[in-house]
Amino acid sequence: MNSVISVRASVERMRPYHPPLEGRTGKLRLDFNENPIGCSPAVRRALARLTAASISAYPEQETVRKQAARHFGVRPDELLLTNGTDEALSLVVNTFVEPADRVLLVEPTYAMYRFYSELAGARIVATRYGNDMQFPWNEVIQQLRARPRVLFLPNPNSPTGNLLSLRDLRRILEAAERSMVVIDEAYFEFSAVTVIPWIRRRKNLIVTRTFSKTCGLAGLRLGCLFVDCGLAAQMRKAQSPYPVNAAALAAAEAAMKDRAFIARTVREVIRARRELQTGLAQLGVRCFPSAGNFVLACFAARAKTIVAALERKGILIRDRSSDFGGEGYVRITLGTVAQMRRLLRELKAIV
């Protein structure tokens, strides 16, 4: 007689995560903080040089890992290459979080922090940003005194766009002596604030980065995790032996060499950010300061109508109203100045 095996209780309790990632080809994708500019031509040339032998063999990552260590200014034994930042976050949970451990979040934020923590059966302790997107200092410090196992903290945060200073981050780390603190620097190139140099003296600090934003490699899934070398060795035990594929390794090698492309991308995005913020203000739309490659705007009751109208025009932006418990909030990814001007022309016609 066959028996039915029930799923884990933690999975049963989880809400499904369904990002709307289908049907986006050929549209102006300003909805998922990708790089609408694309990747470096050097990346495309590197991918074209992949041989049948390199594709049919298991990937060798040590050469690229050493190059990445030089690129980011760390030792190779302080760096793990991961299958996107998502795998890095999963590694943190798999290494440090037991069922019923507390994980501290400041929401709204990147959904995968909660996803992997809930999957592991952790207890989520969620503090929230205020109405003006101010960081909830009192609540966070109070919760850190209770010694949660892990604090996930992106800097800058998405979708709010706010940035914590090095002084702010030092204050958090000092309050979190008995917790692992994960600083997700996915948008570092646009903010220029990093704590990677602190990993040697802060044994409870983990930093993550991604190749998806400035390098334009979101489709190849490549990230990095930086941590004290002793903990890095422990975390490698929880990682699969071939986490990064051959195409991603070849692309990363080329992307890191083309620093000029990264610099041009950052300059263009920062110009586009000013263009969009100025244009939204002229339309009477409230938007919040951002240190990332996106801007959070409030369209109030018209948000869903505007998102749908833009989609009909071939422009995708992300309705984040549910993250704030009501209607109105939309996150707009930044691309080129020309792309922002096109968006603003369409918005003006709608609004």
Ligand SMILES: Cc1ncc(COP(=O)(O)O)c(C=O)c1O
The other form holds:
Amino acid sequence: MNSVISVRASVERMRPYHPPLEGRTGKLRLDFNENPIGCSPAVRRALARLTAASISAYPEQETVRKQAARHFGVRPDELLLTNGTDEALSLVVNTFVEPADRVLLVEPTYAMYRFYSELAGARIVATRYGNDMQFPWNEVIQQLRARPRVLFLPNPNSPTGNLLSLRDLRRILEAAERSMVVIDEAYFEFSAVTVIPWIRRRKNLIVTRTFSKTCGLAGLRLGCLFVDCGLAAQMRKAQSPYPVNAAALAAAEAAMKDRAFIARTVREVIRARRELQTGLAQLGVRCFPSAGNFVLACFAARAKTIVAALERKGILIRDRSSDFGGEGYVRITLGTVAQMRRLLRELKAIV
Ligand SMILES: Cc1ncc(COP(=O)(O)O)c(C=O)c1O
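Let me have the form predicted in complex with the named molecule next, following on from the form predicted on its own.
Let us now look at the entire complex, which starts with that chain.
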């Protein structure tokens, strides 16, 4: 049946984004860069303490916002709590991007930058990582001269795993004085490179963080956005009044306090990275250096078969070949060393 009311042209033009969202329960999920170790037991205790009164009331976030500000070393008026990083990205687009404005990306990268920008009717300017996953400096600097409204840049990047140094980031910010630059630090805990302290000096800088990775709260949807306080006030106007739910707020409080869980996760993931990279090398599989909780590997023509065979064994990894012109790249999330050994055993049997 034809609809009486047409959808917006930008929606009509979009290709559907279909990550595999169902049927993952009970499997070893190494496909979405979650925390396969789980979350802190303190988070589960905090959720069990939620009362009918706190669940039935609209959530109040000021206490947690202040606590998060202390945790991240900023003032509360420089921080917005968001419904995952995804809401922070959407908020950036809603605040700064008019239809037909240019948004600069370095692809392959996190899909939601393109998603929200296309939804807003922006023009995407996509530069690309090189064959060895080098950052395309010349193209990026050249495109910045044309003053795109926003540059989205995750550091480290997913799926490539690249990390830009503080020196690199300074170079980008200096070339981007007329653009908003979003540095998405979703994987900060694994890389230890952050530009949060720069937000006071650089009014065109936005930094985002998430509780989905190291803290293991992907199912509760919680992120943070850091920006100069003047812009934070403007962005808050574009945000709905209750973006973060009561369960996520209670969990965040407990997650931030349990620094030992975060440190344990990071230690385990770094050991798991070594285990996986060594194991892949022994199998003759090329993989790239990564500063995140994942590794990009090239299985070339065998990628599809291997991903499907592992799935039959209850192990999910992410086929990213479509990001690389069909070239057989997969992204593997790092979990525990034991989980990596299980994956490598199965891989050996398949290969
Ligand atoms: C670079 C990057 N940013 C953000 C996210 C998602 O964060 P959130 O779960 O907080 O929306 C991901 C998830 O994979 C990611 O890779």
